[in-house]
Structure formats: C-alpha cells, structure tokens
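Below, in structure tokens: the form predicted alone, a single chain.
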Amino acid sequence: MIKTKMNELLGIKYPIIQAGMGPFSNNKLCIAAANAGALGLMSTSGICSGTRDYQKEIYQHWAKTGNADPNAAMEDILRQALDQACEGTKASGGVFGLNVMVSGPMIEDATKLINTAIAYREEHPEVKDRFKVIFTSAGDPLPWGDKIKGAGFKWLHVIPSVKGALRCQRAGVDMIVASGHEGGFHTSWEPVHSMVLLPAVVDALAGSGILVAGAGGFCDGKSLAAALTLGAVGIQMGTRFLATQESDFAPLWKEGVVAAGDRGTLVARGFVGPARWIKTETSKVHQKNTLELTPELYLDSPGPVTEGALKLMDYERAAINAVYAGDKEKAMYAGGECAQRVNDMPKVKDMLETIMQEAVNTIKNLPSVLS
C-alpha cells in the first residue's frame, strides 16, 4: 500500500484525484471515484450562466446527472447535486469536493457557487468529513483564501507554472496541482510538460509545507510511481477517469478516448484558449482553422477574443453538441495525450486497484537498478 501526505491531508485511501473536467458533468463519476478511495470532484462550470446561455446541451446534461431541475436557479441545482453526492458516498465515507473556475469573467458565478457550498456544509455538519474540498482553477487564487479556508475546506488550486505555484504559496493554498501540457481539453498557453513542470514546482515550494500533485499524462501505476519519484504526493487524472463505466460523459466521447491510439491528440482552439482534442477528421479541420483564424494560439499569447476566435468557438459548440447527439461524423471530443495509453473502459474501483498495484510493483522493482 502507498500512503503519502496527500492521503493524510484529504483523508482518502489512494493518492489520486479525479479531475473536475468542466464544463462537463462529473456528478456520478465523482461519487464512484470517492467511493473507490480517490478524491472525487464535481465540476461546476457546467451550470454557470455562460454554459446555460450558450451550451444548453451541456447544461441540461449537468442538471440531469445531478438529479436536479434544469429550470431551477444555479444555486439550487448545485444543492441537488450535493444532496446526491452526500447520499451516494454515505455508506463508504468517500471524500469529494467541488471544482470551481475563478477566472475574471466567472467571478460572479464562482462567488455564488462557493457561497452555496459553504452554506450547504454548515447546514449539513454530518457531511463535513466527506464534503471537504474546494478546488479552484483557471484564475488567481489570491482573493479566495479567507473565504474557502475560513469555512473549513481543504483548498486545492491547479497551476501551469512555477510563477503560479508561488502565487498559490502567497495565497495560502493547502495543496497545488501542477498541470503539464499533456493534459486534455484546457491546456496552458506555454507548452511546459509534466517532466519539467512537476519537479520545478516541487523544488520551488521546498520547505513551504505546501503539497504538490501532478496532472497531465498520468493514467496508470507507472506514471503514479514516476510522479512520486519526482517529488509529488500524488496525481490527478482526467482522461483515464473519463473512460470508465461510471463516467457521465457521452458514450461516443468515452469510446473516442479508448480508440485514440498512438499520436492520438492535437491542440487547437478551445472555449478559454488552447485545448487538447482527440484526433479525428473534425478536430483536424478545427486545428487547420485555428492556425488560419487565431495563429496567436500557437504563439504563447492569449491576445483579444477576435472574430476568428468566435467562429472557432461556434464550431466547437456544434461539435460537442454532436457528441451528445451521437453524431460521430460531426463530433469532437477532448482528451489528454495519455489517451493513447487508455485501452479499456473499466469500473472505477477496478481501475484504481490496478493502478495502485502496478505502482507498488514499479516502486518495488526500482532497487534492482542500483549497483
């Protein structure tokens, strides 16, 4: 068995986080991951105003998988999903939390979501040992510390750089997830990959007491062992969890990840910048259009939201809607580089047990290389 400080901080069996993967629904996946011993995360951007207004299929799916009325207010939809998660993890004592995007355009919704989470936890003290994490992403952590930690949550934040990690240290984050460019869907503007980013962040935070987990490319026991060797206390996985039997993602999406194969992804425009997609004829067209309409995406510069970017986002919305409609010819689905190493669709519990046993075996074999 492998135990790290991440297990102690979060009270989980395995040093593994199921990624939020917003704006898509993880409501049922979160429960399955928590019950199996990982940290389960619910995404929340799927019920924010932008998704409600411009991505109705995603919004409706989020509410449905959260056992909520899509016509209710955002806060009430979240409460219904929290009720479901609390009930679903009651027997196992599994630990779960919320992933909340805190970028500038989403501050108002993020504040409402976090305030709702704080109120819910105070109203239901019996779930404090399970509903114990707020995971923030895609924005500045600095304004959120007093609110989140003051409410008793463990606070995690994801970053793509050493600069971001030092910002988290200043903010008082409990644990950082260093996300390399291998990750699926939202990727950083600068292509810094996990083999460089993770040890750099660990070194930068040495002595701070802040824990570091790795994300981007991690999908099995070998990569978990590698993360531990690089100084991390665990890993976050998105694409690997996506392709499981309990995953809320559309069947076509899950099947696309499993079928990806060697060199199976590409980077093109996404809702909030660069995104990694499973390579299909549709995504190849999207990549070509990205290069033509928004070449700045490949120049490490966000730049303004141009008319070309808006056209690409319209294309992306239509392609994701096609996934939910089961239209394989028009569909486009995101996934990390590790999709080429995802070859099956297991139950979450079986997957985690296999990963942990492989990690143990890998670590046990390491002394054999010492002379």
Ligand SMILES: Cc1cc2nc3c(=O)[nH]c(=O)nc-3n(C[C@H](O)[C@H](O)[C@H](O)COP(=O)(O)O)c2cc1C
Second form
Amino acid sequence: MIKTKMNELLGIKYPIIQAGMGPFSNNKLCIAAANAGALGLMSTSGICSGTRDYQKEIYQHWAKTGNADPNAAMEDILRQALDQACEGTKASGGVFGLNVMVSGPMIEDATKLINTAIAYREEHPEVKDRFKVIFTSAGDPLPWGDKIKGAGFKWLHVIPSVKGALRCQRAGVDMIVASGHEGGFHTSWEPVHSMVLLPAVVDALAGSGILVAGAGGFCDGKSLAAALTLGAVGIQMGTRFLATQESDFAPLWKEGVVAAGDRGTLVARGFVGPARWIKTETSKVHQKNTLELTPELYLDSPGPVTEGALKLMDYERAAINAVYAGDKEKAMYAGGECAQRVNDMPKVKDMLETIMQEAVNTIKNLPSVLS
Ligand SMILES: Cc1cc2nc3c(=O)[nH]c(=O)nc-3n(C[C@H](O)[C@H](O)[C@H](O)COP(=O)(O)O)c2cc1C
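Give me the form predicted together with the named molecule now, not the form predicted alone.
Complete assembly follows, chain above in first position.
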C-alpha cells in the first residue's frame, strides 16, 4: 500500500488524479476513476460559451456523455452531469470534482460554474463526501480562495512554474499540481519539464504545508515512484487516462495515443496557446503553419491574436471535428510525451491496480542500490 497526505486530504484510495481534459468530455471517465479509487475530475470548459458557439461537436458530445439536455442553460447542463456523477459514485463512495478554467476570457462562465457547484453541494448534503473538489486552472488563483474554500470544497490549482506555485501559496490553495512541459494538450509558454519543475516547486513550498502533486509524463508505477521520490504526494495523469476503456474520448483519438511511438508528439498552436499533439501528417502541417504564422509561439511569448493565429485555430477546429467524424486522414489529437509509453487501452480499475503494484515494487527495490 502507498498512502500519502494526498490520500488523507481528499479521502481517496490512490494518490492519483484523473486530469481534467477540457474542453472535451471526461464525464464517464471521471466516474470510473472515482469508483476505482483515484480522484475523478469532470472538465467543464466544454459547456462554456466559447465551445457552445464555436465547437459544437465537442459541446454536443459533452452534453451527451453527461446525460444532459444540450438545449438547456450551461448551469442546468452542469447540474444534470453532476446528477449522473453523484448517482454513478453512490455505491463506491468515490471522490470527484470539477476542473474549471479561470483564464481571463472565461471568468464569467467560471464564476457561474463555481456558483452552481456550490449551490448543488448545498442542496445535496448527502454528496458532500464525494463531490469534494474544485480544481482551477489556466488563470490567476488569487480571486477564488474565499468562494471555493468558504463553501467547504478542497481547492486544487495547476501551475507550470515556481512563480505560479508561490502565487497559489498566497491564495491559500490546499494542493498544487505542478505541470511539466511533457503534458498533453495545453502546455506553458515557457517550457520546464517535470524533472526540474516538480522538485523546484516542492523545495519552494517546503514547510508551507501545501501539498504538491506532479503532472506531465506520469503514466505508470515507475513514474509514480519517481514523483514520490522528488517530494510529491502523488500524480495527475491525463494521457494515460485518455486511453482507457471508459474514457469519453473518440476511439480514433484513444487509438492514436496508443499508436504513438518514439518522439511521438509535437507542440503547435492550440486555442489557448501552445498545445502538445500526437505526431500525425495533419499535426505536422499544423506545426509548420505555426512556425510560419505565429513564430512567437516558439519564442515563449503569447504575442497578439493575429489573423495568422485565427487561421491556425480554424485549422485546429476542423482537425478536431474530423476526430468526431472518424476521418483519420484529417484528424489531429492531443496527447502528452508519455503517449510513447502508453501501449494498451485497459479498464481504469485494472490500470490503477497495475500502477500501484508497480510503484510498490519499484520503491521496495530502491534500497538495493544503497551500499
Ligand atoms: C486532451 C487534453 C486536454 C486537456 N485539457 C485541460 C484542461 O482543460 N484543463 C487543464 O487544467 N488541463 C488540461 N489538460 C492537461 C491535463 O490536465 C494534465 O495536466 C496533463 O495531461 C498531464 O500530463 P500527461 O498528459 O503527461 O499525463 C489536458 C490534457 C489533455 C491530454
């Protein structure tokens, strides 16, 4: 058995978070992860106005997998998906939460989503031990503490730097996820990978009482053991959870992750900045276009939203629609560097049990290197 302060804080069996992977649906995956003993996260950006207006396939798929009426208001869609998650975790007592993006343009929707989550939990006191977490991302944590913690949620926030971690400390976050540049889809403008970022964040927060988990590149027991060795209390996994039986992602996407090989990803424009994609003919063209139209992306700078950037976003939108349409030739799908180490599509429960057993074995073998 491995137990860390993360198990205690969240009341979960394994020190593992199933990453929010918006704007795509994680509705069923969240239930499976929570039932199997990890923290499950539903992503919510798929029902925000930007997705509803411009990425209809993603929006429709989110509503469908959330057992929600796509014509309802955003808050009601969230309530319906929460009903499903509460019902789905009732027997196991699995713990879950919401991933809410709080970047500038999304603040209005983020506020509505968080208010809805707070109201839902108040109206359903019987789910308080299961619906426990708000996980904010992609924005400033400072404005959110009173609201989220005041309502009794555990509050997690993801950051790509020590600077971001110190801001989380000021904000009063319960637990930080330090997300290295290996990670799938949204990556930071200034790349630092997990091997450097995670111990740097752990050291910067030493003595603060704030827990730190690693994200980006973690996909098995060996990498979980490595995260614990670097001072983390656990890990968050996106790409590994994406390629599971219960994952809501399209079959083409899941198969694309499993098929990725050595040096199987690249970074190119995504709608919220740099994004890591599985290497395909379509994503290679996208990378070339990114270099031509928004070279500042490779110079660690957001730069202005130019016509070139808008063209890239159109290309991306069409390529993601092709995934939903099952058009392999035109499809483009996101995934992390660890896709090259993800070679199967197991059930979530089996995957977690295998990871935990491998982590225990790895840790047990470590003393053998001491002379
Ligand atoms: C398809 C996809 C979509 C993602 N969308 C989000 C998101 O909406 N919000 C977020 O905080 N992180 C997002 N991420 C990052 C994950 O939450 C997680 O930190 C990352 O996948 C960890 O790295 P890994 O892919 O190596 O496991 C996304 C990742 C993937 C693969």
